[in-house]
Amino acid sequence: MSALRLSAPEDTSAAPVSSALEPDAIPGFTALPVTTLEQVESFGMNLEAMEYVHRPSTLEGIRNVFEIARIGGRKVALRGAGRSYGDASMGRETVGLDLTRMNRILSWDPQAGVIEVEPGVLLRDLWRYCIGDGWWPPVVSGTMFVTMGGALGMNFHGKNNYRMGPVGEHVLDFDLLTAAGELLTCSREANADLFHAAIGGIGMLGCFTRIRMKMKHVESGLLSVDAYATNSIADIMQKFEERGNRADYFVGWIDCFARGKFIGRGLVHEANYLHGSDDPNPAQTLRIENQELPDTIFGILPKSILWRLMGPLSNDLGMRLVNWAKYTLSSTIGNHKTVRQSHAAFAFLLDYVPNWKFVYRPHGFIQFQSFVPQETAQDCFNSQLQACHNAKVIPYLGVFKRHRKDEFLLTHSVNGYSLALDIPITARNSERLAKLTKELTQIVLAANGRFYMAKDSVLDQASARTYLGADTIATFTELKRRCDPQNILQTDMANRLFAGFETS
C-alpha cells in the first residue's frame, strides 16, 4: 500500500457495531448488520475505508439512518457516485449513506427551464431530460457521472466558470435534512446562511433532499469550438485575458512535462454556443442520439478496453511521449483549427476513455488543484511546475481554468486561475511525492491562493485553517452545532481537516 495513503483518526468514542445498530431500534428500519460492511474507495484509487452502507431510496429511509446514528453515536459519511479524488465521501467504521438510489426527477417545466430532482440523479441524468427542449446544465464537471447531491455538496465548477460561477449560483432552492432530524428548505430568501453553507460544506450540514435549479437555454446542440497553441503559463494567460471574457468556456492543457524556456507550455480551447441560423438543424443536433459519446474509436475499436491498450505508456516516459505528440499535433495541424462538438463531447472529456483512471493501478494518483488570485497566478504555477520537476514527480495531465468570487462560505474559488495536477502515485516516488504536496501546498498558501475539497487528500488542519481564515471557521462551525449538535455527519476528510467539530 502506498505511503501516501491517508487514514482518520481513531473514533474512540463510537459505540459497538452490535449495539448500535440493532434491528429493532426504529420500526420499519432496515438494519445495517455486518453484511452491509463494504470497502470504498476515492476516484484516485489511494484511499480506502470500510462503512456499513446504507442506500435509502425514500427521505424516510435517511431519516432512519440519522436516527440510528443518534441512538448509537455512530458517524454518518455522505456519498454520491464517489467521484471525490480524496477522502471527501469516505469515513472508516462510519455508516455510509448512499444516495444513488434517491434519482428521481421530481418536476420539469421546458417554458422556464426550471427543473427538480432528488440527490442520487446523475448530471447525465440531468442533461438526457432536457437537452430535446433545448436546455443545457448551465454549468457542468469534466465527468457526467456525478450525482446531483454532491455537485452542490462540493460546489462544482466548469470550464465557464469565469462567466457563469459554480453550479450552486444556479439552484434556486433546496430540502436539507439536517441530522438533527429537521428539513428545512432554503433559498436565497429563506435559511439563506444555510444555503450559502451547506452549498460547498462537503456534507457537514446535512443531507440535500430535493433540489431545485435553473437550465441553461441553448439554440443548438453543437457548440463551435477553437483550438490555440500555447508557450508558457503567462501565454494561456493572455490567451484567456484576451479571448475569454468574450466566449461561453475556455479551458487550458499543459504539458507538464515541458520544462526551462517550455515550462507551461499547452493549448487552449474556446467554445461558444450556436444561435439562430449557425445551426441549419437544431431539432437534430439537440436530441439525446446526437449527444452521445460514442462507443468505439473510428467505429472500430471499443472504447471500453482502451484503457488496458494505454498501460504501456503509462509511465514517466510514454506520458513524456503523448504529451509532446499532443502538444507538437495541436501545434502544427491544430493550432488556430476550427470545430463543432456536442455539447457532452466538449464537456465531458473524462468519459471518452472508461475507467482510464485504472492506467494508474496499482497505488493510485492524486490530483492537486490550486486556486491562485490573477495577481499571483503566473509566479505560483511556475514555481509549482519548477518544484514537480525538481522533486522528480512529474504531473500526466495539467489542466488550466479562468475562475470568478462567487457567494458561498467555503468557496474555493477567486478572481484568477487554477491548475489542476494529476499526479501518479508509485512505490518508489511516494515520499518524494508527500514531501512535494507540502511544497505545493505552501507555495500556493503564499500566494494567496486556495483548494477545491472535491479533489484533495493531502492537505492537513493547519493550510485548511489558513485559507478558510478564523471567521469563515467560525461561521460554519456554529452553523454545524445548529445542524448537527452531536456531530453525527463526519468524514475522513472533516477529520483530517478540522479535526472534528467542537459541540460542546
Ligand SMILES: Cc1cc2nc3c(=O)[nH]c(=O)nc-3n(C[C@H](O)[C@H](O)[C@H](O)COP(=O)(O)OP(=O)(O)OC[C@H]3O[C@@H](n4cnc5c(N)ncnc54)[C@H](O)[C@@H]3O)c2cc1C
Second form
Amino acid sequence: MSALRLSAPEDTSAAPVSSALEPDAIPGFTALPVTTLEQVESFGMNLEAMEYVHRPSTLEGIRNVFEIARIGGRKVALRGAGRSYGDASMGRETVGLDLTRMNRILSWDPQAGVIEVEPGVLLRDLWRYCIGDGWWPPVVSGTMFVTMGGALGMNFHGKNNYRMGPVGEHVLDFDLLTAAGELLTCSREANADLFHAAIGGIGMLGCFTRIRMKMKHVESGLLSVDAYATNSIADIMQKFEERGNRADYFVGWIDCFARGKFIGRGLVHEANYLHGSDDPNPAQTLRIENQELPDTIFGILPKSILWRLMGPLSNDLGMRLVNWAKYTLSSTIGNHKTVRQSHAAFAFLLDYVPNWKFVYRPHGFIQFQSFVPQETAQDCFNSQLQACHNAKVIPYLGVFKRHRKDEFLLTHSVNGYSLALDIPITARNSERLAKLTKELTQIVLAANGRFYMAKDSVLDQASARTYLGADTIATFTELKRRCDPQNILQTDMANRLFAGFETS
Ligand SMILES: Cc1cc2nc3c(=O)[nH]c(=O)nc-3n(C[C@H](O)[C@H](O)[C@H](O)COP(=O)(O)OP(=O)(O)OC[C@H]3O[C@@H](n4cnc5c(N)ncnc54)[C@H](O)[C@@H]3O)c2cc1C
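What would you give as the form predicted in complex with the ligand, now that the form predicted alone is on the page?
And the full complex, kicking off with our chain again.
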C-alpha cells in the first residue's frame, strides 16, 4: 500500500460487481464479460483501483457499456493511456472504459492539415502520420504516449502554451457520446457550451468518440534550440520577457536542491522553427526515421535498462548529485549553446528513458504543478521551494513554463507561469509530504493560482472550489446533469474534488 493515498480507502479489492453485469441479468444485451477485474494504477504509482475494464473497439461497444451501466446502476470511469499522475482516469469498483483500441485515423487532408481521429489514437501516432507531409501537432505534452481523448479530457498544453494555447484551441469539432446515450457534435458554433466544458472536463460529460483538429505547418523537421543557465526564478522570468516571448517554445528546468542564495537556479531552453533555407534538406529531416528517439545511449547501451542503472541514484543524495551535475555542466559547457534537434527529440525528452518512473518505486511519486499569475509567480515559486526545504522533502525535478489564459470552463491556465515539482514518496516522508502539499496548496491559493487535474493527487474539495469558483462548478454540474442525469461517469478524482457531483 502506498504512503500517500488521499482518495482511495484502505481496501481497494472490489466486491464482485453486482449481477447488473451478468449476462443473464439484462435480457437482450450483448453482455460485458465479467472476467475483466483488473488493478488499475495511477501514473505516479501511488494510487490504484480495482475496475472491471472493458476495451471496446467501436462506438457501438461504448454505447453498450453505457447502456448496461445505466440499467445496472453501475459507474463508468473513462481512461485513455492512464498517463495522468493521479486518480483522474480511475475509479474504485467502476467499469473502466479503456479507449485505447479506438485508435483509427479517420481522415487526413495534407493540404489543409486537418486530421480526424478516434479517441484512442496516441499522440505518437498523430505526429508520425503527419510529419512527412510537413505538419506537426500544434500542442504536445512531454510524453507522446497519451491518447488524443485523454489529451482533450485534460486539455493538455505544451512548452508553447503562451503562444498556441492548449490543445482545445486547435480542435475544430468532436463527437461526444453522453452517458445518456446521445451522440452530440460539438464545436464553437454547435453545442458551444459543451465544447468548452467537455474539453478539460475530466471525462465527466461524455466520451469523445471522434476528434477533428488542425495541425501546425512546419517547413523543417528540425528546431534551433538555445540553452541558458539561470540563477533564480526571477532570472528565468526575465529571460522569458527578454527572449522567450518571441520564441516558438520556452521551458525551464530548476535544480530544486539548490538553496539559500542559489534557490531557483536552473536552465532554460528556447526553441524556434527553421524556415526556408535554414534547413537545406527538409525532405530528409521531415522523415519519421530522422525524428525517432534513439534506442540506445551512446549507440551501445539499450535505453530500456537505463532506469535500472539509475537505481543507485534514486535517493536524496543521488538526486542532489544529478541536479548539481546537470546545472554545473549546463552552466559551463552548455551555456549559450545553440543546437539543432528534431521536433520529437525536443518535445518528448521524458520519453528518452523508458520507465524512468520506476526509480520512484516502491511508493511512487506525486507531481505538484501550480499555475500562478505573472504578478505573484516569483514570490509564490520561491515560497514553494523554501517550504520544500523547510519540510526536508526535496523535489527531484522542477519544470517551469509560461502560459496564457484560455476559454475553457475548467481551465488550469493563467496569464503567468507554472512550476511542476516531482516529489518522491518514501516510507519516511509520507507524513511530512502530506503536510507539505497542504502548505503548498495554500501558498498557491494565496497567490491566486490554479491547479491541473492531470497532475493532481492531493487537492481537496475546498481548494478545488476556491480556485475554480462556485459559479464555474455550478455551471459544470448543470451540464453534467444534462448529459449524465444518472451520474454514471465517475472517477476517484471526481469523488475527491467534487463529491462525485452528487451535492455540489
Ligand atoms: C511524462 C509525462 C509528461 C507529461 N507532460 C505534460 C505536458 O507537458 N503538458 C500537459 O498538459 N500534460 C502533460 N502530461 C499529462 C498528460 O498529458 C495528461 O494526463 C493526459 O490527459 C494523459 O492522456 P491519457 O491518454 O493518458 O489520459 P488519461 O490519463 O487516461 O485520462 C485523462 C482524462 O481524460 C478522460 N478521458 C480519457 N479518454 C477520454 C475520452 N475518450 N473521452 C472523454 N474523456 C476521456 C479521463 O477520464 C481522465 O479524466 C504529462 C504526463 C506524463 C506522464
